[in-house]
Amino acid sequence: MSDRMGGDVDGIQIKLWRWASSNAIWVVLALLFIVAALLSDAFLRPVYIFNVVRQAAPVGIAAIGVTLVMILGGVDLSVGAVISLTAVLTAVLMDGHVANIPLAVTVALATGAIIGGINGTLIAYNRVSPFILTLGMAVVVMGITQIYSGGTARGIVSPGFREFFNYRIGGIVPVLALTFLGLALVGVRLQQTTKFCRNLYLIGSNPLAAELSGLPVRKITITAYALSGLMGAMAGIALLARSGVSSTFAGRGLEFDVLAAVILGGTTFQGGRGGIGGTIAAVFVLLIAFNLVNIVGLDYNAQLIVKGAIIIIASSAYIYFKKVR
């Protein structure tokens, strides 16, 4: 009667266990926000925490994608250099006029998704390192960006974009903050739904096995890319309305908060797990943390510590995690 009491104890303790390692994310996230909460009451209103929400916007639709790319076992470093294109690319077709904004965004739309398709193309027909060749793409990304701008900030934001994004429904809810939730709750529900996403975890998990049980891993490698550099392109436009200034350098250094986001959230380079779900909260807990350095009062090096940090201790409780269970 003992052995089975133990038995059952050992076994709920077990469940414990992995819901706590497969939901750790969200416990960071809630006992952060509580420790927000506590230094500063501005975590308490409502109209602060949908701030917060519209600034990850950004980060926080690059990331989607990128989540995409490492399930399937891949990363994708190009995503910051497409932000800059596309928010330059947009702020110039645009050219200050309202009827331009359709064309400007499709153009941008369809830029992002095609350098991610030709980063898919490669990695699937030449099996090229992911990380060098996304690198390598990012840097002709950020040289056509530098050419086509001239190196300084063009074009102009059509009147009404801007406002339409930052309008708070309710004077509560911005526009750009709702945006981004309903990108995450779409992706979220598309990964536990479609066969797509059923079929990345698969290729992440045994590449040689999905090829050789009829997966088309090529075609799904080269999606998964092309939704990458949507994703990214969509975020150059987030950012674009959220500062309105088409800056050469607006998504420098972002791939590195795409990065730590999705480790963070339990996506790694192995591939094979994650999701979107725990991306998003990484997101947050990102975001919280760096406004909690700013309340602190410390400088952005500091926070360039934290986010370093913050990517070595994820990927560190990741392997941890792993020999344990």
The other form holds:
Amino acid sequence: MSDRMGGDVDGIQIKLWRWASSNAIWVVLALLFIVAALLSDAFLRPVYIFNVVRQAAPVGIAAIGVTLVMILGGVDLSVGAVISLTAVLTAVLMDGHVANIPLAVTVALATGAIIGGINGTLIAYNRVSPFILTLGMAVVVMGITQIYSGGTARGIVSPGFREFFNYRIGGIVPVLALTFLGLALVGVRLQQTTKFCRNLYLIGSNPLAAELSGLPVRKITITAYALSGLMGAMAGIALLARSGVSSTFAGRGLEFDVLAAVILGGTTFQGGRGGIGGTIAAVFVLLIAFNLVNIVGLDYNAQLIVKGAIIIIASSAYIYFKKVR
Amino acid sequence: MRKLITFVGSTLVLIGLWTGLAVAADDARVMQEKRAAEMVDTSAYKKEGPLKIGVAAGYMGNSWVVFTLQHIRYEASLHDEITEVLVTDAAFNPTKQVADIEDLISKGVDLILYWPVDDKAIEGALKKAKDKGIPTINTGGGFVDSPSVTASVFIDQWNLGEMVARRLFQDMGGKGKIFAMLPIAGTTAAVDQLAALEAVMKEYPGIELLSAEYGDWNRAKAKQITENLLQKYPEIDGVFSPAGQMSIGVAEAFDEAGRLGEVVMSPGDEYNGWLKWVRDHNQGGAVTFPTRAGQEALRLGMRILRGESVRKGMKVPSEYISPGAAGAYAEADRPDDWWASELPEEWKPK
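Could you present the same protein in the form predicted in complex with the partner chain, rather than the form predicted alone shown above?
Following is the full complex, with the preceding chain placed first.
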């Protein structure tokens, strides 16, 4: 009897570990959230929690796209520059008039997708290192933004645009937060159900085998990068909606936040593994870490140490959960 | 007893150290004022026209320097003897700025105006210019006391911080809890503004500084930090934020939390987005961070090229503008990322 009980307990433990190992980043997120809630009751208030989701929107949306190219074995360092360009572009095209919003948003999204498409085409046909190519593209896009804007973020946001995205449904959930969660859910669903996403994993795991087996590697590469550019543009629009834009470098440095989240979420530079779900969890891990050190009121330099330590501990915990089975 | 002696002893040492540091800071300030007031003999630079002016921009990536450069171009247009204004952009790269300055020297410019990425990195290149008889003017940053720099036209961040702090504390009635929103940690702007704030706080014992934050001149970051502080502190009575572009992010966070009514915003600068906010809310006002520093730098350069003696440091004074008056400077049909300036319409950035 006792053996049987012991066997059951072992079975449950194994199942728990298996669950933890395949959802490691969510476990880390849950642990961090518990710590945060113990240190500050702000993390127990729905209004604040959804505020955190809204804060995460620009980086989170961009990270969805970058996850796709990293599953493919690539990377997109131009995403920060795309965010800056599309935020400025949207504001300029709006020019303070409500009637211009559809055109502004459409052109911004198309611009992001085209930049991504160019990245993808060059990588697919020239086999250039995605690191170098997208870094180069980032510099080009920064230059275009400066020339286009003349150095000042000269657009005027239409009345109602920011008010709409920042409106809290039921006094709690901002539309922007809901949009981000919606995009994340769509991304996860597509990743689980579409042939395109399955092909991304196959190409990422073994590009040569994928090509020899007749997969349309080039087409998939171009589409993945175009999607990354498109999501970058959405992130630019989200940034504009969240806090307006006050410079032509609004998205500068965000590519590193995006990369940190994607890698922490389990999508590696080698490709073929990871996924959007992990990325989203990692975006929240990093953001809660930032908010936590801020709320606890640490001195700026101490904040840097704690933030770095949280990233290291979180990634170590992630590896631990992955290994223990 | 021994513990008591140790405690009293260490307290005295700490007080001594603190006083020493404060005195040292005051001394450094007095020394800077003294050095800035020294006269420079410019007879060696005297030149007849035609003149070529070089501008070695450390970066062009923010609207303040874009306006500053337009002021330089406008001033150049007022001088018939100036035939050309050559502008280089180092895009935050100190090595490129060194090469840019060398290029300007080889192109035969008669005067170099610059704003640095890193003062130390370009010292050698500036010395080359000076050795070739080309005066160099640091434009719009802090005061630079270097033999390679002929003169500085600067905006005193300490002075600006002091004015902002005084106005804030007066508006708060001399008591309450505040936080400070500062630019990038470690920059002269952040260090001097915080030092000025702390100095003024000594005169207002009723003011408590909850936290000093660094928003990196970034509206989104300032907003995010403020959102967190709003969760941490149930009472915030005032915000010290001399940079208008961060002040908007701060004010938005208070507004969205439904707590705008409880807070007094300090004056920002003449950033258009902030002036629009001041106009709509009739509070805060502005302490100017004038983009005409560029124009003043070229004027000073022209005096140097005429061989007139000039001060080593020329301060472009900041001025307080009340909320009512500041609101009037807001340009509703212009973007937020724009500066109120005295530039004629045709010289404003397009």
